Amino acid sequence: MSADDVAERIRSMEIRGAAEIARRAAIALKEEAEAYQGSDLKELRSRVERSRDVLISSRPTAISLWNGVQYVFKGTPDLTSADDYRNMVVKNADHFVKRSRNALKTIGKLGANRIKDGDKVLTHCNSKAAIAVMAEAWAQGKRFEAFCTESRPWRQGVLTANDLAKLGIPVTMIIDSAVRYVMKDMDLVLVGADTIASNGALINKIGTSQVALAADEARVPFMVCAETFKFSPRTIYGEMVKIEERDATEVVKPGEVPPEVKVFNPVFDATPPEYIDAIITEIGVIPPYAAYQVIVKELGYEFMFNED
């Protein structure tokens, strides 16, 4: 598949979910490099180059997939032949894909303390980490029930509902608007990220902030599962995470209101870090006032001066 067909399914939400798109970015560029088997260096630099920029241009906030891409890019610009550009990009991607998956499972395994027997744990919109913490608990033999919000307007939570019924979890849908009436007797909240900026603050899915002032109201702890991967280096020098908007039609179908009638739909929302209790990522659980030093750690100083 190419560049430009990727970019066109995670613009459509064909492709979801951070982390997925941020491998299947990686793939796609991989792939790129791959096609090419000629010799000039400098055009396929241009190729595999315009193949990032189309990819990076179809899911803005995600962080997830920025870095991803830069992640493929990791110690080419010296390098002087074709064959060595091609071979360090796929080896990258390759590196990348493993890395992201085993996260994953990693961030489950550490996740699964935090949930006890007899737990109502809720999670919002459809995130793999999250689950994966489920997962983990529930093979371990902890008895738990899962409440999931529909979250609108795509209703990943159908997706939730649906990993989580396979696994045997017991597992209860409510509309968004119901958050703060169940909270009282909810035991944890687990949600995902999109992006993690450099002082600790959550951009994930809109409604996740309502989410967190409801948890923080009724003194449920609220924590972020996140690859390291999703934190933002952009953020340290000063950039804002910028929120996606996405087309009306998504909440209002064609006539359905008068034309005069404006429809806002942002994509995601920002939660700040006091509201959160901690983030489980696969290097540990950490306090998300800490998220500048994974950054530097983990990232590194090439990704938070790249300015491609």
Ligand code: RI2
The other form holds:
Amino acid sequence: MSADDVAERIRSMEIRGAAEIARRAAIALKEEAEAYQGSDLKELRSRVERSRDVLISSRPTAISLWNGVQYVFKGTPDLTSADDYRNMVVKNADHFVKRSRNALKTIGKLGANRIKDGDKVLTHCNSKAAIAVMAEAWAQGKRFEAFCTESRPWRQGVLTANDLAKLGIPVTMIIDSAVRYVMKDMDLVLVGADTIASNGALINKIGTSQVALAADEARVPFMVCAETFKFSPRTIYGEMVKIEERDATEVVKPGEVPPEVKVFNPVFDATPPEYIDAIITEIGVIPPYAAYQVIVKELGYEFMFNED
Ligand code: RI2
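Swap state to the form predicted together with this ligand from the form predicted on its own:
Full assembly next; the chain just shown is listed first.
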């Protein structure tokens, strides 16, 4: 699939999930590099870099996409032949995909330690990382119940309910506005991440911050399941995370309300670090305040000071 196709599918939400969009973008860049069989390095660079820009702009909020794309270009600026450049892009893309899949498995194992028999675990939207934790705990023989929100307007809770049911985990779906009502009965909240800022704030699907507030009020631990490539080097520059807004038609059907009614459809929100008990990453379960160290250590200066 061409990078343009992948970008369009990310934009239309056919490809979704912060980690998945990053993996698909890395693969698209690899295929773009492989598709050019010539020996003109300048031409190859310009093709791959054009694809990079198209992919990055397809989902502005998820830093995983930006980090994944940056990873593919590691070590390429100094290369002097098209063959070396192509090989490096392919190697980096494969490595990124492998590393991100391995990270998911490790997050599953570490996070499973936080689930006990008899627990009620609430999740929001559709996070493969949060599901990996529940899947691993269930595979270890722990018996617990899952609750998942509908996650309007795209209703990704339906995907989550299906994913969990397929694993045999008892699951109850609730509408988003029922979160506070059920929270007193929950033992744990697990959510995914689109971006984690340098101060530990979580950017995730709209409604996540309300779930966190309700968890805080009911003294229910709120944990984030996130690969280290969900942490944002760009926030170290002081850059704010751009919250994507999507079309009104995702909220109301045409003609349902008169044209003078404005519809506001933000896709993500920010949960401050004080509402987050822990972030479960592939390098350990960490406090949100360790976000700065994760960015510097795991993503490195080459990311932080790359002007692209
Ligand atoms: P994983 C999703 O965004 C949700 O916000 C989810 O919590 C987050 O990505 C992380 O998902 P969208 O792309 O990477 O569906 O854990 O808008 O799968």
